[in-house]
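Only one chain comes next, encoded as structure tokens, the form predicted alone.
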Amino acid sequence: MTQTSHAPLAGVMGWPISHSLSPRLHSYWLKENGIDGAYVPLPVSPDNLEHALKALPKLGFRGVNLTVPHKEAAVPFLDHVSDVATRIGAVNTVFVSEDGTLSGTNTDAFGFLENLRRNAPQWSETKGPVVVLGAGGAACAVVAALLDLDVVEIRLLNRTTEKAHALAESLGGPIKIVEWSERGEALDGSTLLVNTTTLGMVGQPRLELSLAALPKSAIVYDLVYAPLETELLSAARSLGLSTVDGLGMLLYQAAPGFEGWFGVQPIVTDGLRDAVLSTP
């Protein structure tokens, strides 16, 4: 499609940025909806983040996504930050207003829940405890989303226990800190296991975890999507457990930004998943 001088423009800022799948998925939606626009990768070093953000209105951008290492660092450089982003402490979506001001929000919690609802509709927050592995930015978004659902208990585990305590203190609610060494036992009676760590990702150490204590009705959700079929999900499937992969969260969290920048509410489809997973 030929891009006109008035075509809407958005992108993703990160350092590095070559690994990001966001250009592929947004480009798919642009083509699918016949929109004369563009979504581009923007390699921005941490030292240049403020200048890059402030330049967006002058360059004609309607907004950007933020990925590592900019999600937390960008907050002080924005004119407005949503309540959910403030609570999570990170911004992943920025909108440029007509007056040039920058507004930031976080759609990770939305993406996490939407992916869960679409792929494991049988799960209910009222049926029992949830186990969350990790205490980083992704864990914060996941825990915040679960707390908003009024889950009965969140068992939070992290290799650095102090970080888990800090997350629990910042968010409040029915969060129980469990030692990492007791992760297998923590699964007893839980309805949902969520891995928010990088363990099991390509190039990272394995996630060593026995699923023996999980009830047969439990859901196993791994935010890692490289590889798409992680060792954790494979082990869960071998036990007959329902699973949710991490790619869906990436796709669903992108939808609010696309709608805000390009004026169309996109749909997550099998065709989109195939396009994102295809070899470029």
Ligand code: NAP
The other form holds:
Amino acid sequence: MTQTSHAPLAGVMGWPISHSLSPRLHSYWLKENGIDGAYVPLPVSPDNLEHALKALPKLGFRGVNLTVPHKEAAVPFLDHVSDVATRIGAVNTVFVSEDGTLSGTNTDAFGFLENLRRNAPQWSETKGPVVVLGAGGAACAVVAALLDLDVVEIRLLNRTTEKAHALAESLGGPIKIVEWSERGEALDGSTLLVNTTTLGMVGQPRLELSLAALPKSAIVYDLVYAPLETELLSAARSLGLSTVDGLGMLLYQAAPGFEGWFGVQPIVTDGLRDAVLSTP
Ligand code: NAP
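The form predicted together with the named molecule is what I want next, because the block you gave corresponds to the form predicted alone; please supply it.
Now the complete complex, all chains and molecules, led by this one.
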């Protein structure tokens, strides 16, 4: 689509940025909704982050997404940071206000939950413990989202146990730290297993985990979306367990940004999934 000089602009800042799927997904929504606007990849080095953010109002941008390595680093350069982003300690969506001020929020917790609700509506936070593997940035958003639901117990496991303790301390709530070596046993009686580690991702080691102790009604949710069908999800499916993949979270977390920048509430559809997965 050809843009007019008044077309709303948004983008994604990262370093590097060529791998990001966000331009493909926002461009799909722009086209689907007949919006004369653009969403562009913005390669911004860590040294240039502050200047790049502060230039957004002058360049006519309505806002940006932030990805690795900017999510935490951007916080001091914003005028307002939402409660959820403060709690998670990271911003992934920035809005430029009419007066040129910058507001940041984090939509990963929303994306995580929305994807779970849509794809595993049978799951309920009241039925039993949830197991979360990992204690990095994604784990923080996932644990914050689960705590907001008042889950009965979160069993948190990380290779580096101190990081799991630090996450539990910063978020509070019913979090029980379990040693990484006991991950198979930790599944006993749980209702949901969430992998937030990089294990199983293309180019990373596999996740060594027996699912034997998981109840048959449990849901297995992998945040890794490259590959889409991870070994974890395929092992769960072969045991007859319900699964939720990471691509849905990526799509749902993008919706609040699109709505704020372009004024239309976008919909996550199979067409969007196919477009994002298709080779460019
Ligand atoms: P991160 O902050 O770097 O955290 C990485 C996590 O993986 C840490 O818990 C780390 O444990 C663990 N890990 C790495 N290598 C390991 C190994 N060999 N053995 C055991 N644990 C290991 O990364 P992140 O931003 O949280 O992202 C994590 C994953 O989630 C990535 O695959 C990312 O693509 C995905 N993600 C998906 C979405 C989505 O929308 N679907 C959103 C955000 C992230 P240590 O603390 O011990 O190093």
